[in-house]
Amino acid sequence: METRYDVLIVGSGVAGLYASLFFGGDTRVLMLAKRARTVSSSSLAQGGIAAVLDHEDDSFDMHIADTLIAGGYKNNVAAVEALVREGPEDVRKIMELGVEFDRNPDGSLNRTLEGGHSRRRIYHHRDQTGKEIVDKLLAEVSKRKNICLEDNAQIISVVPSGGGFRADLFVNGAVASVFAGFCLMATGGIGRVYMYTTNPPTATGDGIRFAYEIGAKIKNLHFIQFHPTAFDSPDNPERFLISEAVRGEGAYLLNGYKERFMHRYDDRLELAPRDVVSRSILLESRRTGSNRFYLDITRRGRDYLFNRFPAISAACLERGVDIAADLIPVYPCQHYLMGGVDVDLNGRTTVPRLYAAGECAHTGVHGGNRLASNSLLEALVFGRRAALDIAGCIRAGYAGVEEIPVSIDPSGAPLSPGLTQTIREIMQRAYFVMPDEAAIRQGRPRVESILSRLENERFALTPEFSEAKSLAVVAAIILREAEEK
């Protein structure tokens, strides 16, 4: 790894990987993966990618309408138009790069249905669509000599420097600095600010914190999606997701008495949007006095289920549940962030040369609630848009970035135990599915006090400290927005 690049991409999910492919061979690109390059929310995406490739029984207008309805009409309509109308070409592009989607016996692409969609428009690779896309994009990135992808490179901070940015990071246990003229944040979500999440350990909101610290506008961070059907395992903070596609293929949602109940809350039943189903589960829990809920898809048969959902079937078996014979215990948990670093349609933030794409960015495309399987599409469309905008800026005249050496002293006091756990407990109690106003008012000053300590006391510069600071910044912004809205 060198020290000077044209473009720094922070994150190795679909948004960052796809963006990197739109730079010419003379543009030096550094991509940093916080852990292994395959560890991202993108890789965990099960259901599929939504797009209108066939207009015979679907249309752009229908996809747009479904996205707006799911988002509570809080969406940026221009962003939704870009997503839906441009997305199909990006889907075709990744297919040209080798991504394989499931097909019907006649060779046509198979489409599934998920909550909030009025048509079958979800293209999938069994129940590992994200992994399939990430693997094929990584294979393409490895062919590009202008792209350097570094694993286990955790950033401490990103600051303006020398006409671009300086990023300080941990590499092989030591602190190093790299410089780049442009920076694209593609760091994913904020799931680890909660006790329970479907997100990987890397999802600590780092990119949002870095952007916030250098003055970028953060918008609608309280727009958080809670997935209604995560595997219910209270002893594990990382909840395994039971894809919405399982309900799309006919699973029933049952209460603690093994009864269907969605008819009490929404005419769309199990295929209502995620926020509706999550709220319905909590309301049903209050009605029945039980917090036990299940998915039942046993009627579809073993051969079908183990072929269509091999990863879900295997993961459930590891937990003692045979989805062809048993009910699957589920409960809502944190899943996705619709807010983030505020950007325009080309990924530009309010800080010059700083861009954001993917889950850490607020394009406004999702409104108050993301429509199922629009996330991978958003990563493609707006990752590409950001990269093309940066590339255009470079072509228009770019003087490079000056290296300004800095001395970083990582010494300091050890991080106080329990700080991140306290943040997670506060967030789980105050802002889960249906916010608790009293808990928000009580929790906000506690989180802000923790953040003040992290900012003002001299703690040792470690990966754990950096993540704790990110979680504190994210939690403080969420609770402030929640209290002031």
Ligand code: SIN
Second form
Amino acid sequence: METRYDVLIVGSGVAGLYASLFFGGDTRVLMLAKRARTVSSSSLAQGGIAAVLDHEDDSFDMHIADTLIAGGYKNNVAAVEALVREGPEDVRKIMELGVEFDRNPDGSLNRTLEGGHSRRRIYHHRDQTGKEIVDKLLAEVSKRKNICLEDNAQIISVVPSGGGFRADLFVNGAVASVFAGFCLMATGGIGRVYMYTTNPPTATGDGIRFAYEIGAKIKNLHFIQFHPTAFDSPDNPERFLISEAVRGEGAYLLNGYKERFMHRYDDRLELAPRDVVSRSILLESRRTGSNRFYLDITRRGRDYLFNRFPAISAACLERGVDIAADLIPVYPCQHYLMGGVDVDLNGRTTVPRLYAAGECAHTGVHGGNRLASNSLLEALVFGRRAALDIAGCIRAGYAGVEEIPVSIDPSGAPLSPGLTQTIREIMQRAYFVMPDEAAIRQGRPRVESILSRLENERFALTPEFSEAKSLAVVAAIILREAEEK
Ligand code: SIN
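Can you give me the structure for the form predicted together with the named molecule, which would complement the form predicted on its own we have just seen?
Following is the full complex, with the preceding chain placed first.
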């Protein structure tokens, strides 16, 4: 890794990887992965990628309508139009790059269904669509000589400097600085601000914190999605997802008495949008006094299930559940962030030369609740748009970044134990599926006080300290927005 680049991409999920491919060979790109390059929410995405590739029984207008209905009409319609109308070209492009989607016996692409979709329009690679896309994009990135991809490079802060940005980071156990003319935040979600999430350990909202610290507008951070069917294992903070495609392929959702119950809450039953299903689970839990819930897919048969859902069936088996014979215990947990760093349709934030794409960005495309399998599509469409905008600025005569080194003293007090756990407990109690106003009022000053300590006391600069600061900033903004609503 050198110290000066044209473009810094923070994050190695689909938004960052795909964006990196739109720069010419003379644009020097540095992409930083906080852990191994394959650790991202994108890699974990199971369900698939929604797109209208076949207009025989589907249309752009239908996909747009489903996206708006799921989003509660809080979406930015122009962003939805771009997503739906441009997305199919990006899906075809990643197929040209080698991404394989499941096919029917006649060779046509198989399409699955998920909550909120009025048509089968989700292309998938069994139940590991995200991993397939990430692996193929990584293979393409590795061929590009202008892209340097560093693993285990955790950024501490990003500040405007020398006509671009200086990013300070931990790499190989030491603090270093790199300089870039443009910066694209593609750091993913904020799941680790909760006790239970489907997100990987890297999802601490770092990009949102960096952007916030340099004055970028942050919007709708309280638009948080809770997936209704994560495997219920209270001992583990990272919940394994039981894809909505399992309900799309016919699974029933059962209450603690092992009865279907969605008819009490929504005509679309198990395939209502996921915010509706998550809320229904909590209401049913209050009604029955039981917080046990199950998915039942046993009627589809072992061969079909183990072939269609190999990762889910294997993960369930590891946890003692045979999905072809047993009920799968499930419960909602944090899954996705619709809000984030506010950007225009080209990924521009309110700070010059700072861009954001993917889950950490707020284009407004998802409104108040994301339609299933629109996230990988969003990462492609808006990752590409951001990269093309940056490439255009570079072509228009960008003068390059000046390297202005600073000396950083990482010494200080060790991080007080339990701060991040306290934040997670507050968020889980105050702002989960159905926000609890009293808990928000009580929790917010506690989170603000943790944030103030992290900002004002002299803690040692460590990876843990940096993540704690990100979690505190994110939690404070969510609770402020929630209280002011
Ligand atoms: C799922 O497979 O249920 C998740 C897909 C998504 O988050 O859209």
